[in-house]
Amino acid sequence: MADKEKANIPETDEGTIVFNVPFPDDLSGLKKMTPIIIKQPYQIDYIHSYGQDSPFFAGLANKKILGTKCTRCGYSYATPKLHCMECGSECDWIELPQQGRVHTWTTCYFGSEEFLKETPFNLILVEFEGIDTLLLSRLVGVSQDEISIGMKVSAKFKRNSKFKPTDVYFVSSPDKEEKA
């Protein structure tokens, strides 16, 4: 009997814990149990590269946006690219300006877990004089109504890097005016 006693797991109030669980009388019944459902936080340290995209990460954690441009044909990109989509040739780095406008945004009601506090929040694609793409990125201290296809916006950027594309955002710069 010491053996058996030995070989418990002791009980723990660790993980999902529930009471009165309904169980059927006959065995016959538990086609018709309705599923238990519970809810279990899962967590895991996922270790990445960003390989390529690195130059990117390091320029918003030194307060600069940079983009590429193509060696041959001269696209530019504002979401860098190794390799021009146009043509195929390499690209090489080049640092934004941190003054665009505002091509077209969305105000997005619900987020992942990471901007659930914020929602509603709202993105914006920015434009760049000189820049053949577009920029994703957040417009935060401007309300939906007070944002306009056009509007001049500013970048700002985390004080502490978070090497991730949410360490830059816009703001509405001082000067609103439309663009023509």
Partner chain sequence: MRPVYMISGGVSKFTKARHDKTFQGMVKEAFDYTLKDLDLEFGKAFEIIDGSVASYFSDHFQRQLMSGIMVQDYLGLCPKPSHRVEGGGATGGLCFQEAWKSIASGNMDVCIAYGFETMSHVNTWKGNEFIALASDVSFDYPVGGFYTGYYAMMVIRHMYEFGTTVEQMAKVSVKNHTNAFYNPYAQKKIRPTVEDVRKAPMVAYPLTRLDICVMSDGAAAVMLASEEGVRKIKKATKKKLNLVKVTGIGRGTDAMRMADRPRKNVILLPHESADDYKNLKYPGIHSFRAGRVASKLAYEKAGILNPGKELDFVELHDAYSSSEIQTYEDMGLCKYGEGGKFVEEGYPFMPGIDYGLTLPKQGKIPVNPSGGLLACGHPVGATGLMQAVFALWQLQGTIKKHFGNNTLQLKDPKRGAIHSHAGTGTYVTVSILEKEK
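Starting from the form predicted alone above, please write out the structure of the form predicted together with the partner chain.
Only a single chain is listed, so you will not see partners or other molecules.
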């Protein structure tokens, strides 16, 4: 027969340690107990494939903004879709202009935990001449009161590509002719 004394799980120091948990003498008192709340960490690295959208990110690494265009109906996408939402046909890659206009915008003063440290930041949807859909991006270098719908913006690229849509961002690009 196994030695009962030796059959035990060793005690460790990690995780939640409470050295004295209050407990009533009478079990009927347990329903009045306040809840035990512990911290549970959770961290994971995903192996995220961009799949058929991958060339978009290769484009950013080469300072190009790529969109797609339907081979059948000609509908064009500023955020790539490899199949057309309008007619279901396959799309081809096209290069988009690096200037566009603000279709809409906001300035975020709070955000998701991951982006809190970057607040305040500006989000814009960019419209490109002749392209049917828009592109979500950041507008950098201007404050809330300087942004308006229709303002001209031009693309800038991160030198060290992170293979994220934030490898491209936009800055204000004042229309010199209009100003003159």
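Predicted model only: the values in this text are computed from it and were never measured. In this text, rigid core is short for the largest set of C-alphas that superpose within 1.5 Å between two forms. Numbering follows the first chain given and starts at 1.
Novice: Rigid core fitted, then: does G29 show a CA shift of 2 angstroms or greater between the two forms?
Specialist: Moves: yes, 2 Å or greater.
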